[in-house]
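Listed next as structure tokens is one chain, alone, in the form predicted on its own.
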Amino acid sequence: MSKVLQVTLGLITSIGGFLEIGSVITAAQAGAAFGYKLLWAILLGTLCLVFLVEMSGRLAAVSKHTIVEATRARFGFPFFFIVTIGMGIVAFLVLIAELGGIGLSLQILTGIGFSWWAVAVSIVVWLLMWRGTFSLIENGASLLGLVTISFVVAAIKLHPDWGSAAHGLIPSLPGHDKTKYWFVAVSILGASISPYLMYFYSSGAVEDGWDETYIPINRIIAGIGMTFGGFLSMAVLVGAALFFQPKGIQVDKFSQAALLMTTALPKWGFFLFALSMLFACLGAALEISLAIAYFFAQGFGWNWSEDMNPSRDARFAFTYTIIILLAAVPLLFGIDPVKVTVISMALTSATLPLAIVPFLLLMNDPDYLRDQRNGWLSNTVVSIVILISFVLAIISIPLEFFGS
């Protein structure tokens, strides 16, 4: 019965925790600029994430090691340190974006500018980390995040052309703004394939004491949960294609994205968007803060567990405390969270090989996985998607920034 409950909570976590400011903004920009044409990027990113999350749980269940612990042991500290720098910078930028997303949501609800919320938001996130448990972070915030299902309701009420939407699942060349098209595609892939989810997931599996009997449960959580999360992101793109594109509106600001539901849900759409983003970004901020703290604590051999009293893993608690407070500083000076989001999602794609290539080597190592090593399908799918993401990022990011 306890495993059935864990499946239920795991699915809720996946559904409620998938959508955040990165996936919403990039999907909204894609729909506004290119209609349904970039649905394939969400599908591709979701497919890759399903495989990566399943692998993360399988590694933890079989080896009793997190990804970070196994990476340092297998490849040595110098390589681990390089990965730490790359992943740490990108994850920190994403955390700034998520805290900013909470502030922008509160700005919509209260009329008070998001920069005024920076300190209060960071303190609330820190308090939840300091006083909370892993279950609270994993399940509590994600349960609140289920309000994001309202994006699906709004998209359906706008009566999309399902045939045209289906064609969008097949990659095609853009008819205009080619550089922007590929840049947005890269950003979508970065929003979908977030390495911090892997670190958080494998650490959570170890925290919950998974063993090999959890492998079937892990597949259910990864498959159904991440797929439904991708479906939510597709709903945002479809809604944006139907609302923004006919009006010629390009989504460059959070306040523009907030109009997404107003036609389909005129009475509650504006506030449902704000609440959806508030809870989704809160869940993501907690998970990212915890993932960064896990990364450093596990890599440097410190005590770590969200369920421990902070006095027993002081360096772990100190890490997330400093990270959260530092992430609030740029927001105090009014930096635009939407711009940080777009940059951080694109950089995530560019740095994916740094996180994924050693992970794939681990997943084929008999010392860690024994008879549960990757098959050819898992290796092929993830390798192809990561190669595509990296190539597109290297080509489109410089062109987009220099062109702008």
Given for the second form:
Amino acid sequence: MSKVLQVTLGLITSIGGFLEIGSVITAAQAGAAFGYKLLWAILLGTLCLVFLVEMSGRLAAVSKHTIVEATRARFGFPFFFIVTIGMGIVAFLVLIAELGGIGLSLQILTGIGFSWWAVAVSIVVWLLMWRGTFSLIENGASLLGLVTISFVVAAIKLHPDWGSAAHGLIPSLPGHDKTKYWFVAVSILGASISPYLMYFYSSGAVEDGWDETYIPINRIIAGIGMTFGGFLSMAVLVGAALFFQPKGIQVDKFSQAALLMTTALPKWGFFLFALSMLFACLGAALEISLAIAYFFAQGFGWNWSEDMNPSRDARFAFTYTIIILLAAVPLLFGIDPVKVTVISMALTSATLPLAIVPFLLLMNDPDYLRDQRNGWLSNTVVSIVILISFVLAIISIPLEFFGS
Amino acid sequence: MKVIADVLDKELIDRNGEPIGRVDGLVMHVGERTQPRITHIAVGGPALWERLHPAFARLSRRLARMWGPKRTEQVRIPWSRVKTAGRDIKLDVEGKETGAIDWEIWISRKIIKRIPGSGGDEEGDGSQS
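Previous: the form predicted on its own; requested now: the form predicted in complex with its partner chain:
Starting with the chain above, the whole complex follows.
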């Protein structure tokens, strides 16, 4: 494949694959409650993600190893085990949320409740994993995910005040609901900086056989792709600020979030919202299932590749089979996917240091990166954003759930 | 060579270039009159869980007796089979014969190949040929 085509495809997948239930719900809640004020959180999260994704690709291109392989080899099994527990729980919750998001989208489209869809949805996701190849999952799901660009159309049609929106990019203190403000900020950071995305991306780079000639391509995909993805999240927030905030509606139900598009696009809005979320959550569910299976396989030294027949990497295939089926269970019992989303995004923020600190150490290790180690800029940006997310998370999560 | 930094936890690659696990433990021989030397690489099972807590190792033994391939002893690969120890440890062994991928083969045979579309018919027994 020519490199130009690869860059184009890489950009499409990062844009089409960016939005998922976490980024949409957190951005919609932020816009509804605080107008443009929390745009800075998306900016900060996206900036950090650009650096992290670039690093994930660079590690794979230079060392031919994924983040997980390198973490186990460099820091040993006991530490790796702790990371596995932390990341495993959070990723599993996110998977439940994404499968729930697919169910809720189908509920909007068909009128049949999401818990009725739980089993069917998990079987379809599993089937795509079972029979699909890596490029089918990466490119197919993301191409469909391009329909999420309709959020930008909806936001623009509501005629945002660009001046106030630009103000929102600079962090400011809230006038009201301080606890909620910081909690939503934490959830947005957690939704933007997803460790599973890094595991998925670095495994993909190894699956595609990247070498050092891919470093410039990787930089373009991470930089431009993730930035445009961040714009989509911002569009959701802007749309919510324009539609919900004046009416005083708080977004705690999925169907409420759908109203976001119906004013701007009266005829197609509802349908487009459901379709956007359906594809976005499907893509994310596939990526997370793969990321979890990659995590175990690489950490324990099993055979792994989405392009192999399941019988050739049995433990890898067994892992995703079990987790996808298990994730359907809570949904079957009617657990609210929106609540799971909010909790899992906040927990992602709280557990970021567990994933990112060892990763940063690896990225500065000459054994793995040789002369392609991190510069001061990437080290500083990532360290600061992770520190902010972590501190905000451990302060605001207990306050949100147990305070007042 | 730094045994802990350069060997422990590294990926093991067999002579066919397939991953067969990781260096989960190292076995040393300490003789009365000889220098201590590494004799074996331990793979999987008790050696791995022992590093967290003996209780995990006991649990892993108990579970292995109830379920899975019937192997009771720890998988050990002689140190003399190490070809190179770089970022991965390359071994001059056939993965299947070491016992390191017994679980892979067992899960492939008992579960994965029974599900339609696993591609099981095209490949012998789930291990790499």
